[in-house]
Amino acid sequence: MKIKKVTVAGSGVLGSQIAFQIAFKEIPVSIYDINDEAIIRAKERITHLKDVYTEEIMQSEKEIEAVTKGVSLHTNLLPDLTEAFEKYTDDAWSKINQAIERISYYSSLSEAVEESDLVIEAIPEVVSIKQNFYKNLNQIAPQRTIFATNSSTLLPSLFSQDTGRPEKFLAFHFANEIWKHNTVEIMGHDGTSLEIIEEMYQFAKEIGMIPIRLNKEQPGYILNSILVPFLQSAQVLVMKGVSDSETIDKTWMLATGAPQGPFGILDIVGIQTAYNIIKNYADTSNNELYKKLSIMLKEEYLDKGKLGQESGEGFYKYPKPKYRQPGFLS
């Protein structure tokens, strides 16, 4: 079966970077969430996406006419770079635009996946309401449907028998700012078919994505599992009173090279994201560090709408905005 339409269910931060990159690649999508408040909120983060991208390929196109300024072929026998460059940006800037118009909201699940493919969950980071979202989502998607789940640490397993159809689910986990960041982590369960598998492969490479197949279950897949306990460390020191953010931050880019430090992952990922990850872990472990962690975020950043950069502040303070704060499916 090729995946000619998809639901991304969830319209936050990484939800709407997926959808978008799907239309980009001129396959059909529909985004889901929870009310039209929310639908608001998505069709501001795909207008962003399309300025976004069309800075990419203008700086692209700046760097391209920088390296071959100069630069003589026989075009007789080789093509003339700025032409072929030229003919690949004329090429983009129409995707960027058609991508808007591939795009349909809904508030309505089945409406929304009553002609998928694939649904792609990119829902919060909370073990009950993916079990009550798969569940319902049983009922109503065509028996063809795949579903995967875009969750940052939690297994495929957890929820394969609340899908209904076990064989035809697994993680497809994305990497944030998925325009550069172009990977595509895919994990199955025990139970997930070798031929959804296969075909998700194959899906991640329509989309422009580089596929990572992980061979077994992991919580955190392979970015995750070395991600999030680098950015929990991080916030440890901040909670112990250690150092503050902006100095850890710069203490990691001076003596790694790296381009961004903790919090200014955190601030881009979104902190509502990292609490949720938090609060499971407390949860679930009864771990006292996980407990007083998540009480720091909920008390000193959620509570007081310090949710990153998309709320114009977080562990920094941002210029502008980038959207109103985000919904519930974030």
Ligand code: NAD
Contents of the next structure:
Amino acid sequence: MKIKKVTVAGSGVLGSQIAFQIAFKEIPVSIYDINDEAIIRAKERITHLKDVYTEEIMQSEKEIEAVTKGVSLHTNLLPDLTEAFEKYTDDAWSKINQAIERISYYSSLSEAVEESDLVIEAIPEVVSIKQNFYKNLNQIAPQRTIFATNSSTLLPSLFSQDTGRPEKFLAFHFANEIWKHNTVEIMGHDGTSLEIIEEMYQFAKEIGMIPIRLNKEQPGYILNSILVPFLQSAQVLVMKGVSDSETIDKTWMLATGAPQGPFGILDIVGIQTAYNIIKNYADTSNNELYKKLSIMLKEEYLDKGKLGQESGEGFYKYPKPKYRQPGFLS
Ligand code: NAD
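For comparison with the form predicted alone, please write out the form predicted together with this ligand.
Everything in the complex follows now, all chains and molecules, and the chain you saw is the first one.
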């Protein structure tokens, strides 16, 4: 089966990015979220992503110009580089404009999935929310529809029975800022059919991602098996009073040459998702450290509206994104 229509459920930080990237690659997308207010925010995020993609392409054009300037090729022997690049960038410009038109919005799940070949779930990292979602989704989605979870840390086997179609269910995990960090980790559970894994592997390539296939289930895949403990270690240092977030980021960046430190990354991920992950760990283990960390994130950040880069403040302060400013869509 060729995937011709996709539903993305949950239009937050990652869901909106996934939807835009798929639409950019010329596949129609339905966005589903819980109510009209969430749909308004989804539209704002998608409009903002159009700006992000526009800036990225403008930047690429500048870089191409710098590289091709002064390069003289025998155009009778080799293609004219500037012309070739212009063709690609013109194509990208028209795809950006058409992407917006390929996205439709629904607060009714049954309408959103009616004709979908694939549902990508990007709803909160909370087991009960995802379980209820899959039970409901199974009742209303066409039998042929593949379900994929973008969960950061939860295993697909946790939900496979709720989906009612374990053989057509797997994890398909994107990284944040997918236009530049374009990997997808593909991870089945024991009952996922190999055919579906292969199909999703091809689909990942079709939407401009680099597919990374895991051999077996692993909480956190490859990326988050490394990233989550890294981010948590940094938070523990602050909690124990060893140092502050800025000094920790500075140390990491200077000593390793990394472009961001752990707290800069946490602000991009979003404090809500970081909190959900730690809260799951705290609830499923007796680890006091996780409990303390989850309380710190809730009281010091979530309760104060400091949700990370998106809200204008997390561990650091940021200019408020344009789409968060009053009247952005009007
Ligand atoms: P988010 O909080 O930004 O967005 C969640 C969205 O889900 C919101 O739009 C919310 O309205 C919606 N929602 C809530 N309950 C719902 C329900 N019952 N049905 C449908 N929609 C519902 O979260 P996020 O950071 O985008 O994370 C979503 C998923 O993607 C999580 O599983 C997370 O682990 C995963 N993920 C996040 C990142 C990241 O960097 N933020 C990276 C990779 C994967």
